[in-house]
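For reference, the chain that follows is the form predicted on its own, supplied as structure tokens.
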Amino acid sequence: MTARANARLVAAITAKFRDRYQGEPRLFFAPGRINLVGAHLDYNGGDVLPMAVDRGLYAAARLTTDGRIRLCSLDQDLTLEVATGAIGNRAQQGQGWGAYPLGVWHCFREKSGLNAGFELVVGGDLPMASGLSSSAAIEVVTAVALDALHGTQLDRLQLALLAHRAENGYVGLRCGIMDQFASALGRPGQVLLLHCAGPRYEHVPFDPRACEVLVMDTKKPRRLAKTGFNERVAQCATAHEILRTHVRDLPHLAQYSLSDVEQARDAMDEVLFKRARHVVTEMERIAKGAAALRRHDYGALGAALDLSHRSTAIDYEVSCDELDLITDAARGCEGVFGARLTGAGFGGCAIALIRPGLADKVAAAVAPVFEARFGVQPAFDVLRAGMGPGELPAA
């Protein structure tokens, strides 16, 4: 279970559950994640290097016997009550954040045949819509709760796949598997090297005595359904089809080489070429980043982060002025190994790999530069590798 539960949040969701639903819940947690390297590779059949963190989503839950699902959040104004029989195959307008747990319930029902309703109160210590996978954490914590409440004993891999199906199928965001796998399969002191084409995974050591991860929140929300995320997925699919036709037939875009992409350049427009170039060169950076972690070379890992950010900004075009400035400012600070946007981009958070103990100095140097440009004070936090999801003791 988690290395340290957030006692304030556990108490708050328990109190809200008791007040709203007049009963005693069981308590659950699922972590958010940061992705060190491997931007937009998961849905292209590539490799990614995410780390489950010691922050995430907490849930108080119990089953109902009246055929209703009731959802409430500490962080969001929207509350929902839905009859189980009214839940279709796709999210409905007005469901908001509730589409994530409803989607998980829908997929859990399909897998298990169990259709009891449930009551849920969630609260988290992840910034919402920031790039730290609050949506995946909601999905995984709901899957963990439903599994425990029904006693179905699904393993973590099954829970990750169920949560991913909920986001792809019910919510309708064509994301890859990284976020749900990182949340469901996290381990302390390690990062997940996920080979999405399998999927296969292994764990790689991360030494907190040598390097810390400073999260820098631009405060710019990113709403993926309203951005070009699905457009990037479609562009990569088109580039893959061109490569299959003009070069060789491989199952995934990430399996091609840079020479393959250059060979097919005349068959692609400039945008498709840039998208494909990012994917295949990011695979090279993943290999270098994983090798650097194994030999505890955080300078080399930081260099991979810097190149990754440049590629996501220029070739994949998912950065923004806020993310570019905050990472540039961090790179100019002593003791920073490297910096890049995290999550899908379009806003949200960036990360900087730093020497331990320097977080306050880096934040003090970066904040005034950012605020002078955008009139917004960014937030900073040091995140550490956390445990995976599970049930918490009663409050």
Contents of the next structure:
Amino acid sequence: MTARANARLVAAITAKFRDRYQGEPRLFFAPGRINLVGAHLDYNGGDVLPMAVDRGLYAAARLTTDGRIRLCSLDQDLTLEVATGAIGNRAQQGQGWGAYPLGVWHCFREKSGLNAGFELVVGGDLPMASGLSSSAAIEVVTAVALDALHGTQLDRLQLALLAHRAENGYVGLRCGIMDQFASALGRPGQVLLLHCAGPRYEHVPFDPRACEVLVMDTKKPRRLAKTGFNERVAQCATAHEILRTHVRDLPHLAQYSLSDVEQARDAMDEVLFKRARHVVTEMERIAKGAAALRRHDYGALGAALDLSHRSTAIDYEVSCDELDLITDAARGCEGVFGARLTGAGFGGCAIALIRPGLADKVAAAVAPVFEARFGVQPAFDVLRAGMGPGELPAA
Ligand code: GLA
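Given the form predicted on its own above, I would also like to look at the protein as it appears in the form predicted in complex with alpha-D-galactopyranose (GLA).
The complete assembly is shown below, putting the previous chain first.
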């Protein structure tokens, strides 16, 4: 989090809160994330390597005593006021971005039995809905705020699980645990190595003097992301079932080997075979990527990113022309270790690992190639491994 962005956003959400709801809020932050390697492995019981970044969601919040929840945002037009008694198990039409905080409130009430309403103003310095987990950041910042306002002292693991439950249940995206865990367990200068089958995790240092993460935003909206994502989850579940029947019984798809998948090839159609092949080979790439990160070999880590992108494009089919071109163009630049899409895909952002200090050069080389093809100016930003979520001092 840069000091300037922090101060500007904290001042803006505080001012909006005072203006709309009168009175003083408490202030909170939760980061977004990029994922280095391990694409679509979390819901398949595999390993992932996300990094909480120095950008995210800021929230000004206070409990209410009138049984109402009131939500507004600096960036979205939609404001909501809902009676707590009207909140069920699933998001309602028209709740828009508000489904995330409402889902967390619902799960918090289920867990703690506490049902006071709250007022919330959010604002962020992450591009929204573009693969950097702005939704997980809203969920985690709401969970952190409710926990602090009620004094329930949930630990970060519980907050991550609560936020994940909100997304899976209330919002209805069948995602794995990566995004909420990455946001809730982020640490400055560290990457999270998350074994989703446990779940177990450890932190691995990232050396900013040897490598930087350049985020490249294609600005391509991820319109089909939810349907396409849930379809991939269902395909993996079917492939897993076929492997259990025809090869052997393992708890997660990510635990099979490539030879297992090849053995079951005749029982699967081409699409299922490709999905399963991506998952099992991505496990090999993440093992290599994590080992490379431990020895600060960013060349080898970058090679794992390149191969991961290829597999997500060809076998998993969640890339698009924009993401393919922007990563290709970055790979052609001097000082780029590797590049891939980040998040679910279908548009949004890609990342490139680059030698420190080269971001402007890479951006200047990539932007005209992208613009010539798509008529859109991509955005570039260097993101660092930032702090985890927490309460901020009053503005
Ligand atoms: C989205 C989901 C995550 C994960 C990634 C793909 O970000 O929310 O759970 O599945 O896609 O790796």
